[in-house]
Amino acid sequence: MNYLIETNSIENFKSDLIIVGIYSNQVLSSTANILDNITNGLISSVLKRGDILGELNDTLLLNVIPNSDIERILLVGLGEQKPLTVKNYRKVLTASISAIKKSRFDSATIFLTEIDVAKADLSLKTRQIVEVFEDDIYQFNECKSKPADEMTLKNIVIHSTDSVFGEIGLAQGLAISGGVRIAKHLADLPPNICTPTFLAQQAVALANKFQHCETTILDVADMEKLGMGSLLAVTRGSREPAKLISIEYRGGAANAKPIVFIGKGLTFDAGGISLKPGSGMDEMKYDMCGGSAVLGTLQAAAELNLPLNIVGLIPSTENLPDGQACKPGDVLISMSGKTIEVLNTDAEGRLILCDTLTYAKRFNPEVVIDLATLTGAVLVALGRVPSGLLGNDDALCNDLISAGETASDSVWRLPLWEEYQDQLKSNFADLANIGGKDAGTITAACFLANFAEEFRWAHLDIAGTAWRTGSAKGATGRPVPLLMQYLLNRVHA
């Protein structure tokens, strides 16, 4: 889709649709009074018959616009006359494209950042728009021999009030849509085609195509010499061979210190040993969709030439039962030297990410954010809305819960508190992998944190909201907007 900032009046205008906004009291936008004055009351009248009543989310399009330069109306329904929340706005934004996509014509003109949204200015109101339509449009057509038919319409003229301001919304939500769009892909692969080596092949063809970026790859012999005991454990069943991920984007002074991100990077998870059931597990290629996050936002801020620093780590295996598979009972040594003593190989997204936080150590890091689809717990305790946040740091908590009610990728926060932890006690290693049925989503965090004693540190489980299931399955790109939120934010601090 191409986008187009337009800053002229309504007035002159030639389109092949024009989308407006009106309230549940049947008030018009500023736009559509306008426009409805230009056609001599057309959506006076309509209004009159009840046609649409402005409820949130409502639309109708007007297919005839007589004596007139613009071709069809589409009207959207803002509910009550008031500033919308951003969830509002951007369920407005996706009713707006919902109606409008398989139609056929070529281009259409949104003059919707006219709306007040509370706690949104022109910029983020135009990002909004980016990232709602490209997300509504993304399709996934790379495995079928027959595509879904394409859309004709191919351009969206943003009409906004500043130029600059549009602009700089539209730089973000073009930079920011690309990251969800590499995101929703890599996970959407099936995982015969996404493994590791294929996902190190897309971060290496990632820092090649910006000027401040490197790309790094481990293979096993390397994490066997940094002792990744830990990591490789979970590798064992597998005939894929592991890669530990590592993405540096220099934007910053050469002295400030990095953010590093860390994103499980599992590209199919059956539980080892301790065997998922079967039905839901083709589901499991979703496991690697914290490192597809990180890959995305690494684009995202390259894209924006963002001035920080950004490390992005991601070890990537498949986790397969063999008979050299890690084994329930089974005692590991991590790159730390802390003992982990194997419960359920099931729990295997701590086991990689523990020796990646140990090596994050090396980056002298400011923040280290680790993302991860790491509990079916997080589910039972808060659905599919928000993601999990969990850390051993207020002030960055409070800052990563603030970047998710802007962007509207929501968190929420848990207790990272010190009684957990002897659900982690074992009788023979210095820790167990898991901490027994109560607080799943807790205790794996309390494991995490053993590792993280050194550094600020942030947990995101997205095991909840980095996908879709059921007639809708497929990747959201989620944590990807939340952590792009972060990153500007900390620029503009």
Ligand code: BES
Given for the second form:
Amino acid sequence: MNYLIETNSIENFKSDLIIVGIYSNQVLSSTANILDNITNGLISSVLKRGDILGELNDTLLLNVIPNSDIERILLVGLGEQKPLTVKNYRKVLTASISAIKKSRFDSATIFLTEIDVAKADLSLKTRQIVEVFEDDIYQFNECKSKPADEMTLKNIVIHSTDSVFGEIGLAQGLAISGGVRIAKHLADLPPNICTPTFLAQQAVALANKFQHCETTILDVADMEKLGMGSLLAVTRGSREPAKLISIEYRGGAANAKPIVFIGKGLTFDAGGISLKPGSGMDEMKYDMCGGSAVLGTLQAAAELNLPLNIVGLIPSTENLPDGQACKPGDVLISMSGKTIEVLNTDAEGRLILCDTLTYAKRFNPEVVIDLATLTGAVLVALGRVPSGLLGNDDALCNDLISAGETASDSVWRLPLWEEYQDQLKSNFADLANIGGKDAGTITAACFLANFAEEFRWAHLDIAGTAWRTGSAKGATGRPVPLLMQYLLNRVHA
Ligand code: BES
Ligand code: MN
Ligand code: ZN
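The form predicted in complex with this ligand is what I need now, so please give it after the form predicted alone.
Everything in the complex follows now, all chains and molecules, and the chain you saw is the first one.
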């Protein structure tokens, strides 16, 4: 889709379709009011007939507009006349794009940045339009022999009272939704295509697009030299070679410490010898969503030329059962020197992340944020609404919470108290890799905390938010919007 900012007032408009808001009780938004005057009261007479009440998400397409250069008007309901929440604003946008995406015309002009939205300025509203529309029209067609119907709608004109704020919001919206699209696409790809080697190739291709971006791929031999005994144990049962992908984006001052993102890149998690049950196992192709979100975030940051140094690290492997596979009872020596007793080979995410956390130290990080589809338990605790957040630094966690609120990509913090560490005690090694049935998300993070003692660190458990299940099965691209907001806030701090 093409997007364009337009500041011309509506009186001089020609358009295939104009999207305007109406409140309940027949209250018109300001553009709806002007349109009503231009069309001799068309909108108010439609409202009087009661065909649209103006409740949140109502839509009505008026497709004959007498004596006008405007071909069609889409009325969208905003509910009661008061500032909308960002969540409701996004619902209105979803209703708008859903109502028109199958139409046969090619452009639409949206007059919804004029709507009052609490805690959202013009650029954020503009950005939300692009993000919501792009999210809604995303399709995964790569593996279908007959692609779904092509859309006729090609151009969205976003009306704005200020071109500067409009363009800022547009640029951010395009970058973020581009990052979300990559994250979704890589995650939706089947695991026989999206292997660790494939992910590494994507990282190289991404870095080649940008001047200040560089990728290094560590292979198994490199990881052996580094002593990554924990990460390498996970990969032993797989025939696909593991990769540790490292992307460095240098947009900031030469001496500025980098923000390090670590994304779990399990391209398929069968559980290993502690094999998962069969039903729904296909969804374990999504166990690389942390990794794909890191790629999406780096692309968006590079596209916006953010004046920051950022490192993305993606440990990538499969977790499969095999004669060579790591077994329950095995004791591993991690890169940090700490020994780990594997009690369940399905708790593999922490095994690859711990060595990556140790590796992250060499970048002298400002902060380290890992994102991982780490535990089914986070679904029990929080469902599919926020991502789980845990960390060893209150300021960092608060920054992530507030970024999540702004970006409508929420997180909820869980405690990482020392009492929980007891659950990870092992009779045979420094640590066990599981902490029993209670508080699974917390004990997983406690495990990681043992490898993040030397820097400010936060962990996002995205197992409930990175993809949808059921008939809408597909990746969401979360938490790219959250991480981008965190980065944008750092730039403007
Ligand atoms: N990738 C899974 C986490 C997961 C499970 C995400 C279900 C989404 C849905 C992870 O590797 C895993 O298997 N975790 C285990 C840990 C357990 C063995 C302590 C889990 O959550 O069951
Ligand atoms: Mn697992
Ligand atoms: Zn996993």
